[in-house]
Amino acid sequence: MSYDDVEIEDMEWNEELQAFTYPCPCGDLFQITRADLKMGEEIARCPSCSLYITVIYNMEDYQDPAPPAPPSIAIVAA
């Protein structure tokens, strides 16, 4: 069961980790990275205990953008 459900915009961006941090009781840092939100992760894991967090995000946030869509050629007759 997780610990706590926390609002990805509760957590902070940890530029040394490359992760989305949020404190852990035990003292150490929840940890997310941006990979894992884009594969549609939602458990943060506290490397330090066996602690987890679900992390409440829209998945379509970090997804990669659609590719645009091919130009249409319009055919005239003669």
The other form holds:
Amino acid sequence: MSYDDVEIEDMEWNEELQAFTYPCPCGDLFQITRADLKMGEEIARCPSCSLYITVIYNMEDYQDPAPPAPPSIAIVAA
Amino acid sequence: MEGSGGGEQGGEWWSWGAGTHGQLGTGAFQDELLPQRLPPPSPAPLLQLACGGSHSVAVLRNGEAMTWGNNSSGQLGRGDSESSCEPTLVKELHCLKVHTVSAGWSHTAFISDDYSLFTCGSGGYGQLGHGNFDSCSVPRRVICFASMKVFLAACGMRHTLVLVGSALLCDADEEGTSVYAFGSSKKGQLGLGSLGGVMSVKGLLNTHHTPSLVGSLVGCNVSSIHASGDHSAALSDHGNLFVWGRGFDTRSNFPVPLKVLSGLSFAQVALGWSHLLALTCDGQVYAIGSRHRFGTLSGCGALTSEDNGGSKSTEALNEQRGCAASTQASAVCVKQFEPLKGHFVRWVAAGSEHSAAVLKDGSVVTWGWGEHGQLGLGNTTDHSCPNIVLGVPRMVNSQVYCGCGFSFLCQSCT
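Previous: the form predicted on its own; requested now: the form predicted together with its partner chain:
Then the entire complex follows, led off by the chain already shown.
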């Protein structure tokens, strides 16, 4: 059972861990990486205990930006 | 996390539970499933302890403060970010005599004997009260209280409450107290919302880096303040209990202090991340919160204000005095903690997800989440009923303190 539901905006980006973190009641931090979010993972785990939280976020916000549209002007070979 | 002053402690003390950040003060970065007796931190006796997310703070009778545990945000107040597994003097307070302390998730508050407030550690939500969102690794004075007497501080996960005397420092006679709050208000934990739910939490600023007066507690004669997780609580000198912040059993938050209508007079409050314990003047334990995941509060009887008749005289008195805190009896329900019914309890403590109490004969009992050994029972299982912690002597005046997954027991010298 998930310990809590936490919105991604309430999580903090931790440069050292390269992960979004949120306080765990054991004193360590629940963690989830950008790669996890990109894959649609919604569970952030604590490395020190059995607890985990459900992260509320919009998956589209963590996808790679769409490739730029092809130029509309035809390039004509000289 | 406690904002109530402790009694005098002797030299004997023990710790157990989560210890990988050094928060147990044992000299090792490891968990302990059984109470570990610690050497006296100083020739001076212990006066008070505070346990935070993964750091601890002690006040000695000579006015010195010692810190140990996780220092990643500078919460140990020593000018660096190196964690420590042994209690070390906070030299950065220089010659100030410390009167009382509080430890939050990753910040710390020190109050000197001249009633000044100093904070250090994580400041990302404005919880240091310095008027910015910077973290600070040395205790820095909160200047907005320069003309007031600060009595107590209570540090939560991302917020801080401060109890000050209403009268200015220069006034001789003091009348009443005021509560100030700063830091994150996302869950209403600062209590700055308006009455009647006109303004939702979403309509409020999410953070306040400068202390704001909790207006609805003016005139309520608050005598102790408590913060843990996203919860806040206060106790009046009449024994009335107020709670605000994140809801205990519901998804709704309470952005304004609610008076808990129990008809009971409480003497002590302990706040966790999803539960509250309140001790009546006659040694009975009551609780708020019924998330049974760790069995922290299972077995609570259903005593509500209806069962109790209520204490109309006290309510009326507070209304007369202009106390504006909301009284929504149905919103918060306090219940007797059945497993300790009939026992006289001297002291209660709440960690994030575990609890501890000292009984009349000095026995220490623990219950709730046990994964890191924070119950001190030699195992890592959860216990829904209080169990006696063996391996510590029965001391009638001992006090127990709980942080996030760890516990301390101190012997009183009186």
